[in-house]
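Take a look at this one chain, the form predicted alone, written out in structure tokens.
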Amino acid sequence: MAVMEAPVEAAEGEQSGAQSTLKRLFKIKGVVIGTVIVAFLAAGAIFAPWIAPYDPIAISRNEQLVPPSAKHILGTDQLGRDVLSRLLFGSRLSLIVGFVSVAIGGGAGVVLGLISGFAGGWVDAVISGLVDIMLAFPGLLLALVIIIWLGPGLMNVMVAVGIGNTPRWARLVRSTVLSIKETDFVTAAKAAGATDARIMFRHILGNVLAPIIVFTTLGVGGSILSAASLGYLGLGAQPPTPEWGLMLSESRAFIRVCWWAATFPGLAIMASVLSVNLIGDGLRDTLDPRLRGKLS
């Protein structure tokens, strides 16, 4: 009977604990605030067919710069078309390029930290000379670098940005590989005969989870923003798709007189930052046992 109520309580000693967790995320300010900005966006990236106005590539003759009014909450820009629409639209590729480029770079970049932080020797030097060579350019100048040599476009936006984040998680997961490949369970592990994969993907990799999790949210951030940086450069979408950095940079002609069309995209891609960078400290305050009691 004791054999088969172990596996009950351990699973209902995980689910209270990630119930605590979740309760002391939420107690901090700045993760509501966060996630309900967060929330705002997803429901108007995922509804933006339903409730945008007007069509965002539509053009209007009659309706250039146009103030915001009733008719346009958020006025027009220099073609006339309704920055409100273009907004909501821009979200939703921001999210989808924030998202896949922080999969695409957090993928590489986790499983070089593994093998480099466990194999050590001529493997670690190898990837961790790479890596040092890759970290002594700012993540976006070398974006920028790769997305000359692919060409612009979406797509290559997030390859460029993934491929310039690669070496921050490398780096991250390899320091903390390193802390907690002689550990008792790890060395247990290959007394029982356990393969090097298993070892990293199973015993080694959920114990670095929390800084992975961490940096997921964090870089989810910095991708929208280098991403948004790079279509003002025109080397991300191409008109007349909505993108919110494309938006800036056509308006940045019409500053002056049409003050709400650079204005609006400009605030968009502060509040998704912020409101992600804030979600990502929480999570960091929370995961982190140095900091924990202070919650608590």
Contents of the next structure:
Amino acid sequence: MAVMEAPVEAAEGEQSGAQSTLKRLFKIKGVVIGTVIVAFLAAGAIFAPWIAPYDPIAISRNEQLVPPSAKHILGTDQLGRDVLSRLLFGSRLSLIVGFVSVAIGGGAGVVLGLISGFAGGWVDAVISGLVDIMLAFPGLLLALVIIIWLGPGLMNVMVAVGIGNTPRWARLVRSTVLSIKETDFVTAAKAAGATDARIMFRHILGNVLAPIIVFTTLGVGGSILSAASLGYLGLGAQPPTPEWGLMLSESRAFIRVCWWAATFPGLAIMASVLSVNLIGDGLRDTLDPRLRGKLS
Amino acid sequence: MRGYIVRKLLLAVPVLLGVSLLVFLVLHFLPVDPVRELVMQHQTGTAPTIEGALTDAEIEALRHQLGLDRPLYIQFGRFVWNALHGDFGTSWRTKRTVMTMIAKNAPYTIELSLAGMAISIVLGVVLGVIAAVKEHTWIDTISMILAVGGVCAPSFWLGLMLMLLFGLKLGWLPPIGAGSWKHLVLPAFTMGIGGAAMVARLTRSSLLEVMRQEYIVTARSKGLAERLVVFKHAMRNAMIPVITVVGLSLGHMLGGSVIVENVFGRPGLGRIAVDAINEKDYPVVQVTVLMMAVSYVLANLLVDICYGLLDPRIRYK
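Let's compare: the form predicted alone is above, so bring in the form predicted in complex with the partner chain.
Let's see the whole complex now, leading with the same chain.
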């Protein structure tokens, strides 16, 4: 976003590269807002057992569908469970799911992309073909197909979302590798007798780090969203887990009389996705403005 | 141009075959025995009997009858061959052919996707152009805040909120179901808003980039009205990246239909896919998933062809 563009400082003095990047990064409003929200969510997740006013899965028969009040700040759901407490415990799950699925998808995708871009020839043809096939499944569909195979459950959602993200990672890394492969420093490394593995992981990987960092951040948001969607469809976490997507689907039937039980989990999902995306956008503009069109 | 289209079509064939193979293999290697599953589902349909009602020999006979004892490549070949002839098998649950189920449900999904796409294009382009023309003003800031929010809002939540506000509280539109155009409005907006947000951001940045080019300066210095400069000169080039996203957003629509149909209780392909997954009705899963993937590939093909039409340079690469 143009309003958030940071001016590039002309004189960087004795600052290290990383320091000046960080400094430029935090001049972007979105990054600051995003970081604050993430810090807030992370604090909620870490301290949930201490700050949550109630047990997230304790059913209370005489307190069903209580609107937000001093006693229950965000109200209670159809089983009398405190919505705020469930949200706090749910933030643990969402953050974990976000990071683990990105680790799975990113790990696999980076390795596949590196090999495919670096090796070329039939190896590249096979991997790219596979990536093309996987990319033909729109949106959630690939994760859905994998869930059929693994069965429902939170753990399986992480794997499914991770694998679902892999092809996009592989494609990104491959295209970056292809452009870096032809540069002089790679030729120089080759001439100096470096092994393929060394060139791949030391010289090339180091230079594709910028897009990888950006993609990781943006990927966390997307993964949280996908995992919540699967939870909503009943294919993710199972009751009574306080997973945000599941919370929403459980309270759907009561929405007419109990707007709060469906509204707050949705806001929580949106806030967490928004915060990591804001940071991701900022990172993209700071680290590698060329990626603008490519990673949005 | 014809050569370009043919080349693109030929490139799509292996992808389509690969997609079919992947779906086929996923279901083939499921840890359930389709024949026993079929027998069980058949029995629970009439009277609850124990699974052992059929002897092993009878089960093997059934397996042979269904062709499931043949080698894998023959089964896959037969699946593709039958599919090409419009025979997609029979649902284990409803006992109807999958083709009838698809024919009955696909129109709802197509209608929803097209309406959603129209909303995302119109809303997105309008918002993006306004933001770009009014760069650095509060209008720009607000449009972009809306766009960033729109990308992050989960569609199932957005749908429920729209349903709550316009369907239940205000009573303007029917909250659930399908049939009339009124039933289509809320689901279509739910579906389109995410895409609109993406299109808006991209239109803005792409238009701003084009507006800095020299030929725009030329157009301006000729004394052309700003409106003409933007719409006649800049938009044509600015739309190329936008078209890519629109093509991709069709994929989001098809994948998103799974969620939106569930939220609004609409019939459709996404709905039967999820129901079939929950009910372990694998022939139906196979075909619906395949249908969505195939339409996505075809949509991308269409986008590629549009590229070629818009930008002659791309045809000869």
